[in-house]
Every structure is written in structure tokens, then in C-alpha cells.
Amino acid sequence: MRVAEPTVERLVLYYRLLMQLHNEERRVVSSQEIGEMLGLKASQVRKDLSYFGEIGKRGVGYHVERLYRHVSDILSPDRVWKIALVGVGRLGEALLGHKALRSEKFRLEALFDNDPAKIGQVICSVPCYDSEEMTEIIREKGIEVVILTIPAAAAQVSADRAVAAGTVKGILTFATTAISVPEEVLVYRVDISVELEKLLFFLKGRMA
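What would the structure be for this chain alone in the form predicted alone?
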């Protein structure tokens, strides 16, 4: 099933909200309430959720726990993904301290850097290795996803080392340059400057 990127982004928002409601022991939630909490139209919420086979009861809403599990299963398989982060600079350290990297769906197995002061250390409970050992460590640990938080000049070399391990299925890169990988490896690029330009564009439209 081909799913548009905006739909996936909204699914992530639904998942976060449902996790919060589940932890608060909320039993039922309506599409109207979900929409109000996320700034979406109720009709969009119903459309997204019915697209994946989850239909709430008119006048009753959605069962929170069931919908939470349903959206969780849609976003990723019932397994734990092994992840590595390359580049423990300011951005890398910021990500390490962010709750987004603490999930039941994935486990951060290794860090890589070329700073001698960081190599061999345990940072935020994760061991840091020399970047030159990346291929061997990734293969040894069976790491499938790699996050690149490194300068553009080092992105391709790091991607090549990661892919050479033979276990990597996806790369999330914050580098401001494109990287080349085999077709079977999925690359998702996060370009903060592009996202900011998009925001400014839409703000300009509102002010026109």
C-alpha cells in the first residue's frame, strides 16, 4: 500500500496523542476531540483512520487502547529496531537527550564519532565507537537503521561504511547534502532549512 508522506506524519501525531491518552487511562476518544487536540479537521481524522481499517462508532468514538495498538502496528512491525547514531556533536547530543530516541519500537545500540575524547566512552548509556570501525560494529550488532548527524562532507563516507555492513535497511540523515546508497536502502533526509523555508512560505501566504 502506497501511503502519502503527510498521512504518515499525521499517523505519528495520532500515535503520540493516543499514547498520552492511554497513559492517562482514557477509554474513549472521538474524532472531533482528536482533531481539536492536534489542530486537524475531524473529517480528516476519520478519513485517515478508516483508510487503515479502523472505524469508530458513531456517537461513541474510538476505543483508545485498541486504536493506540492499531496505529502502532501500522507504523512499525511488532519488533525492536536496532539503531546507531553517527556524529556525537551538538546535534547528536541534542538527539540523545530527546525523548524521541526512547521508544519501545527501537533501541539505540551504538554511537560513532572520530573524537578521541568520545571514543570508548558511554554516552547517555550508549557506547561510542571509532567511526572507522563502523562497518564491523554495525554488522556485529545487526544494526538496521542509522542516523547521520554529521557535516555534509562526511555524510557519503559514513553512509558507505554503514551500508557495507550488509545489515542496514534505512538511513535518516540530517546532512545538508544528498547521499548515494543502493536501491534496497531507504534514505530519509531531514533538512531543517527546507522545513523553515516551507514555514515562511505558508506564513507569507497567510499575511497576503
The other form holds:
There are 2 protein chains.
Amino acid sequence: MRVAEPTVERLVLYYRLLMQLHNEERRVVSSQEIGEMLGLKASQVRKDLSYFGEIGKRGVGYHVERLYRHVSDILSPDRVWKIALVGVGRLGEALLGHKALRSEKFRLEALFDNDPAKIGQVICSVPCYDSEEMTEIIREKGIEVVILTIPAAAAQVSADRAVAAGTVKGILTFATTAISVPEEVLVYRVDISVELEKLLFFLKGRMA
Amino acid sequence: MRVAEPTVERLVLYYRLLMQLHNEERRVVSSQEIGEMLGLKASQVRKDLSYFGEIGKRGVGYHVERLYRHVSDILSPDRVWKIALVGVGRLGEALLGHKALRSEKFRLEALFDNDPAKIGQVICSVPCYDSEEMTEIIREKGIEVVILTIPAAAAQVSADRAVAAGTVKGILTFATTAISVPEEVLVYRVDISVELEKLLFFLKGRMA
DNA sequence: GTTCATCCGTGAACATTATAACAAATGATT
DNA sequence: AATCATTTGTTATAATGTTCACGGATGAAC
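Now show me the form predicted together with another copy of the chain, since the one above was the form predicted alone.
Starting with the chain above, the whole complex follows.
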């Protein structure tokens, strides 16, 4: 069954919240409460959670542990992905330390950079390779997901090199530029400038 | 007139592309071409651009410089915002060096951290203050936008301190947790984990 | 046990966003 | 000057997403 992107996004939020509630040994929670904690309408929460079958109990609410496991199952991949990070600059290093990259859903197998001082090093227990050799190494290692933390100018070249390996199925890019890839490769973009611009734009509107 | 959020998001993309085209001394561009370069439908591009009046020329296309200035005007704030960054960890420092924070639309006036080694320092020509003093300093300086690059556990406390100053109108948070603020404060969230999770979820779906 | 307040699941109504379709304008060509 | 290939702006339509409203469970209180 097809699930909408906004729903998946909220599922991740539910997952986090449920983990927290579970740790607090909370037993039961209602859609109302979930909504208040996450800033969503209760009806939205119920609709999202009902996509995957009846999991709550009418008149009672959702059993925290059961719902937690359920959402966890939905989000869990059927295997551990192999990923690589391209660009070990400040942002790349920040990501290496960020909890987003500490997940059991994937293993970070390789870093790439073009700085000779970094090539050959092992950073955060991950080896760093020369960007020039990206295609071969990605292919050898069978890496399927690539995170790009490089300047806009280098993004397309890196994307091309990664895709050329033939094993890459998804790209998460932080570069502030559009990249073009074959349509079978899924691209997600995190664009800090865009979010800031949106914030300022709507602030301007509110002042007026 | 009200403009939809997805439209504003794309306006930023148009803006970037037009800057580039302008630098390349390109004179004219069509909605078709813009769409191809950004991965959008031509009709979408035309609709977005027409929200702000007739700016193209039928049978010809859009005059690059004129459109560039036009989009630039739409996105430009009516004054320079004063902003602060809370949390000078790896992610905060990455942002300090990132081009997203080099904009003429705002001035970064203060940093906040609770690390004694950083308090009192001037980092990237911006003074770093003790997080404890956040409310007073934000109020004194009249800071209106706050960027949170801190762990989830500290996010709500920092948001509360910032909002308590009474001058803050918008928050951009990188924390992986929901924060609750008065409804007159606009919050945007950049959530790296969520984007990665979404990518993996839809990859799983494609494999099946 | 009956009543009652609570709360889920769901289909329908509503709102938003994207796409398609086409008339009107433009400049090139003949 | 008339025709033609383009390309915009806009209206109509389709697709998507959110909220409402209510039937039907559930357990607590008395």
C-alpha cells in the first residue's frame, strides 16, 4: 500500500515520541495527547496511525509499547543499508558526530574528500578515500546510499561519480543546488538556506 | 496577497538559478528551461512566477535580469533582521562557515553556548555569550530570529529563554524534538534524521 | 448491570497544491 | 501584411492532504 510522504515524516515524529514515552514507562497514550505534544490535530494522528491497521483501542487509546513496536516495524528497513558520506568539511564532520548518523538502519562504510590531509585517514572509525576513486570504491563496497555534504559547485560531479557505480539507489544532498540523476535514484534535499529564507519571508508577511 | 509555502520554497530555487544565469550573461529563459534545470513542470514554474504579476513576455520567455530582480525583491525583507545562533558545537560551527549564514538579509549578532571555553570568545567575528544570559542579551540587542543548533534535551529550555526576551519572532531549529512556543512565534525545523528516514523508507518501498 | 465520558477508525467534506489546456501575445519568416 | 511556431498567463481540472463528524468500542463509576 502507498503511504504519503507527509505521513512518513510524521511517523518518524511518532516514533521518537513513543520511544521517549516508553522509556518513561508510560503505558497508554491518546491521539489527543500525541497531537498536543507534537503540534498536530488528533484526527491527523489517528488517520496516520490507522494507515497500517487498527492498532489502538477505542475508548482507551494506544498501548505505548505496542504502538512503538508497530511504528518501529513500519520504519525499519528489511536490511542494513551501506552508506557513504562525501565531503568531510565542517558540515560533514558535524554530521559524523550527529545522532542522525548513529542508526542501526545503516552502516557508514566510507568517506570521500579531495583534501590530501584527509585521504587515507580514518575519521570516526570510517576510512576516508580520494573522491577521484569514488566510483570504484562505491561499486566494490556495494554502497547504496550517499550523503553529499559538499559545495554546490561539486555536487553534480560527485552525484555523477556516485551514480556511475551502479549500486547507488538514494542520495541525501545538503548542497544548495539541483542535481540531476537517473529517475531510478531517489534524491532528498536538506536545504538550510531555503528554510531560513522561508522563515524570513513569512516573518515579513506577518509584520505587514 | 497570500503565497503558499511550496511556492516560496521554489522561489528561492528560481532566485539561485537566475543569479547563476545572470552571471553567465544569459538574457532570456523560458519556463520550460527553468523547469528542466530544477526538475519542475513548466506549468508549475509559470504559475509560481505569475503570482506576483505579469513578468514574462509571451512568445519569448522571461528576461533574466528583470526576473532575477523581481524574484529578489519578493524575497527581500524590508529590513535587515538581527539573528542569534544558540549552540556552538560542531553543527553550529558548520553553520557559521556555511553560506546560508552569509546573507545580507540578516546580521548575526550573538552566539550562545554553555561551554566556559567558548563564552567570552569572539568566533567568526561574533561574540559568544553564556546561555544563562540569553534572555537579557537577546532583549538588549533586539534579536528577532534565533537558530537552535543544540541537542534535543536543551531545545525547549533554549526556546523558552529566547522567547522570554519578547523580541523573538522566528526560530529555526535543528533539534530533533518538537518545541512549543507561543503561536505568534514562527518555527521552522530542519531535521536531518527525518530526511534520512524518509529516504530509507521510500527506498525500501521501491525495492519491494 | 446501566450509564457515562472517553477515544478510536473511517468516510465524507473541505482545503490545498499540482497539472493540463488553451486563449492571447510575440517576433520571425515569407 | 499574413502566417507560423513559441511561450506566457490564466482558467479549469485533477490529485493530494487535512479536518470534521459520527458510529461503535471500552472501561470506570455508581
